[in-house]
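Below, in structure tokens: the form predicted on its own, a single chain.
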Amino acid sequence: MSLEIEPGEVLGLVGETGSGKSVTAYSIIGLLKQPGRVVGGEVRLQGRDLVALAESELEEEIRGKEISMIFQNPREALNPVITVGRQLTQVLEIRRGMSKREARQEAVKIVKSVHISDPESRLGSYPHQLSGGMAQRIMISLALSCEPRLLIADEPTTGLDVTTQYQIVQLLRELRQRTGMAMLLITHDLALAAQICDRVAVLYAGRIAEVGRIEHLFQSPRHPYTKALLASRPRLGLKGDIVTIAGNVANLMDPPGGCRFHPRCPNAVSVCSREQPALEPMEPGQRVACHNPVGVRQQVAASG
């Protein structure tokens, strides 16, 4: 796969569970767990190949400073035996060279910026004393503490109630506007992607099926998998059962030949099982990897 993120842009990476979204995120920042490893390719941040850097360089120069990450489960990412305030001030002392007093003042300021009331009191709490939404806000505070160029948000609303999900989404939108940082949002929730992303890359079985601006993908999806994902969303006015995608997710230990979606694809033709399609430009403005794409909606094509 090949992804590009511009400064200040929010790129969504969507797909089913097991499609490779989180693995992609961990590869970018060098946090793949063994036996996982990067065996080829490049990860370039402003011309610098992060794959070629030593672990010590990644730790000292990139993680937290240039690229930060919000993890799926903040309770697992936070140290359970240290107060959240101390975890935040440690980052500021080590990464930004602040004194303890300066770090404390900055920590209060950062926690206020993510709309946590009574920040002095909250900084004295341990992770288990926080609600899910509060723990996620603290996680966001840690990620923002060194003012990164790129924020990777790995399913930041997983496990939260609908009201808290909305609050976290609004917070991410506000932070993007205020800081100008780029963001890679990893999610299986297309509605979430629609609220915050500029562009979306649709991932299936480790390969990009379609990528383009959010309005193009939603108004006129060209890849059959993108169309099937959109059709499977629960929505107001839906009568009867939710539409499902036939078949099973591809086995990445033994993936099908050619296009990996072809065993489940209603548009499959003979070439699909033999050749992997290239990611090519298509109307109304996205790039699609498909030998027999879904027809473009004429009213969208006419309007551009």
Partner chain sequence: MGSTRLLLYAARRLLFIVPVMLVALFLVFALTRIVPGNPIDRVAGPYISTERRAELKHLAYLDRPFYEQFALYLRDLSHGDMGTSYTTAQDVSKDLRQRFPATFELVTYAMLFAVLAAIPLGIAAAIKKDSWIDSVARAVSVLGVSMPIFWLGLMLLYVFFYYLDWLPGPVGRTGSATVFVKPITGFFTVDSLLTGNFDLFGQVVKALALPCFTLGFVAMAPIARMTRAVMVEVLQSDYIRTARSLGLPFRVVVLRHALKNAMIPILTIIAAVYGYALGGEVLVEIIFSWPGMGQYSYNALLSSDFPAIQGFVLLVTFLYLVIYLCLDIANAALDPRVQY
Second form
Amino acid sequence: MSLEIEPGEVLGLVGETGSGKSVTAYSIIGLLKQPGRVVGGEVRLQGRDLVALAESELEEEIRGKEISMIFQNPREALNPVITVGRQLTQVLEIRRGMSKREARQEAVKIVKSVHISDPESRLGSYPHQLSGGMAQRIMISLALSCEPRLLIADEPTTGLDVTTQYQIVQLLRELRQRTGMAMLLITHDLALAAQICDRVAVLYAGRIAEVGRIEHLFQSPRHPYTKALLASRPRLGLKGDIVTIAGNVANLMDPPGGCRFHPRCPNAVSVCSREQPALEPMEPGQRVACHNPVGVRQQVAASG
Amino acid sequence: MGSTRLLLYAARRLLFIVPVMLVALFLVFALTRIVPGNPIDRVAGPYISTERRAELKHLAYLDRPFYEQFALYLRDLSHGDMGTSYTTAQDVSKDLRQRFPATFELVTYAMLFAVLAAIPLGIAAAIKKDSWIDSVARAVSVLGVSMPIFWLGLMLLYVFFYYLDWLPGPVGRTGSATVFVKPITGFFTVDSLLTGNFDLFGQVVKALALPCFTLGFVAMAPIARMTRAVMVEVLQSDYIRTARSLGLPFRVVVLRHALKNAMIPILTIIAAVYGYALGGEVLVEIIFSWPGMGQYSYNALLSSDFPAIQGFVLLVTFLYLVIYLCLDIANAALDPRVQY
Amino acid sequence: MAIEEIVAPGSSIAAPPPVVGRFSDFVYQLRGNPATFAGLFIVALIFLSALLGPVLARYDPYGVNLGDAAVPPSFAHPFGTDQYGEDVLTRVVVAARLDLIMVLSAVVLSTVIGVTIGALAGFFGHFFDEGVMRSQDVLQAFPRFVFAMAVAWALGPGVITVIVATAAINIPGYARLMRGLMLSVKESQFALAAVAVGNSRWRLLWRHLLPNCLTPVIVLSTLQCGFTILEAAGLSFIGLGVRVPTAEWGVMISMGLQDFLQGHWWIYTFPGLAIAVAVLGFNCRTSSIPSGGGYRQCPCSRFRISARVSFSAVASCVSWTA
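Taking the form predicted on its own as the starting point, write out the structure of the form predicted together with its partner chain.
Full complex below, order starting with the chain above.
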């Protein structure tokens, strides 16, 4: 699988649970949990291969400073027995070499920038005293504390209530405008991706099914999976049942041969079970990995 | 911030100790008085006049009904009088004061050894799962729980005293039957240094080595095991992932982020082990002829020395409750989620 | 100490799902777990020597033979002889029966009494519960071994004494565990369903609730086996339990202590080894319990308490603390 993100761009990585979104994200900064490990491939950050870097180099140079992450369930992502202020100043002291006092001032500044009211007293609280939205703001402050070039947001709105979700999305959009950092948004929620992302990559069973600008993808999905995903969105005014995708997500321990989506694909043809389709450009800025993309065969048939 | 509240909490808990000790004392009273036979008859022997015997019984309140004995004991206790031991003929409080430092020194060093060895071992084993250090940790925890403590003490004595002759035999706190220390603090290691007697210090340390290791090794096992288990779990938690994603050095992640969370259950197990050590310590004292409370209580039991047994139970129960009190206070201080 | 404190919170988080242990599951689990297998092997060995010990023995365990006193290990006496010329190997093997009887009786006694008290306290609650829990607190304010010593002393030496004393110190643990389990199980859906279809209270308690609390109880009892061996031996060692010259591991070590200065290491080494191996066996066996995949391992994956370091880690340490 291959993805690239331009500076300042927001790329969405969309897929069902278990499609390998988070694994992708964690392998970027080398935080895969045991027994997972990166077996091949490369992660390039401005020409440097991160996979080839030693753990100490990753720790010292990349994490936090170049790439940082925010997570789902923000309250669990913060250390429960350390005040959020200390968590923040600790990073500033260690990673940016600030004195205690500087760190304190900087922490207040950062926390203010994510629109936390009364930052002084908030910094003295423990994670369990914060609401989910507040905790996510703190988490974002932590991620921003070393001014990274790339922010990976792993399901940043999961576990938050709807109004808070909206606020966090607003905040992420604003930050992107202000800081100009690139963002990788990992989500299963196409609607969320549509709100923030420039481009979206649709992932199925660890492989990219389709990549393209968000408006193209919504208007003319080429991969049958993308189409099915769009069709299965709950919408206002929808009549009848939500359309679901037949079958289960492919088992990544034992994936089906050929195109991994073929057992569930309405467009499947015989070659799908034998050959893995390559990710090929279809239209400007849109690439699809499919032997029989939506809306193409019909065109061919019509013209021929 | 909440230090006054913490103090109030401690005070409240301290008050709770009193009724528990009263009930414990009552149980001991009941247990001792159920046993048939009068201890004075056993202690005094057959060659003493009936009048004298009755007088002794009267002095020890043993000629009165059970509840009166209990009430009288409580009355005396409120004046700080724990009665007179039938065997040493001394005030029990004085006996305990003399013997307590020996036990306390032994248990303190043993627990220090156990904690200082077990926590790093457990952390290392958790970080490097299935490595050689993990195997060492597992071996320590399995052996520590399986060996009878008195047998371990005997085996160590055989090797280091009888066979190698590196360390003194089981003759108490100075490793010699002829060397005596005038107690200042009661901790002989401290006292010998205070008086500048470095030879004595060496002897005291040597005498402490085996009993401390015996008790410490057994105490180490659960602590190491708990540390490993908790650390493994904590290291997999989301907030550790967060800390690492920010590029904090691994050492900081482990020691400041993970260990701080892991400390809460580790402290719980340390408190439990401390309590266990107070019991296991009796056996260690017997093996090493350590002149502490364990031996005192054992001898008191064998000779039906009621006041001594009661005094010992009071003291041990008190210590035990204080340990758990300290644990609760530590938990309240460490864990911001605890309500108190 | 505190096994119960440790098992109980973890187990009250979620009642174990209604499961029935199947022998095939058990065998399947065994294959993946060499430690359990080793433990079972050791326990089987102990049972075997308890059954056949007297038959297999080459010597009379009480065959005093002062001519052969304190002979070091040799071909005729692989473990040597003690100061009365009794064969140590014979006595170690024969002692397995007595030790096993004492341990199993103590475990059964404390389990039955403790579970009954705990189940009633948890089920009926209120005044009864309060009384049970407070007396519990008091009993647990003693170090275990000191408590056992006091009970043993009050009863006077003997086999029954050892059983009662070692059982007594464990009753509070079972009561506490069972109470916690009962409190959570009685609120569960299946309890409600059982009442809804018209079961009586007693039937609900004994036929529906109790069986679903048993897995942690079984774990605790297997653990207790190991510790009880140690405690029983400890009592006999200091002369408050079984007395010299009975063939019992703790007694044999104390006989070795008398001859310590003569350097007769074999008299106490081998009985001690027997204890250590037996405890090891019982503890290993516990690392996986039939029915539902070993209680001690399952909480880690199944029930996560996110904010607090979960008790599952604590539970996995259980085997330890006593």
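Source: prediction; values computed, not measured. So that the term is clear: the rigid core is the largest set of C-alpha atoms that superpose within 1.5 Å between two forms. Residue numbers count along the first chain shown, from 1.
Remark: with the core as the superposition reference, the CA shift of Glu283 between the two forms reaches 2 Å or more.
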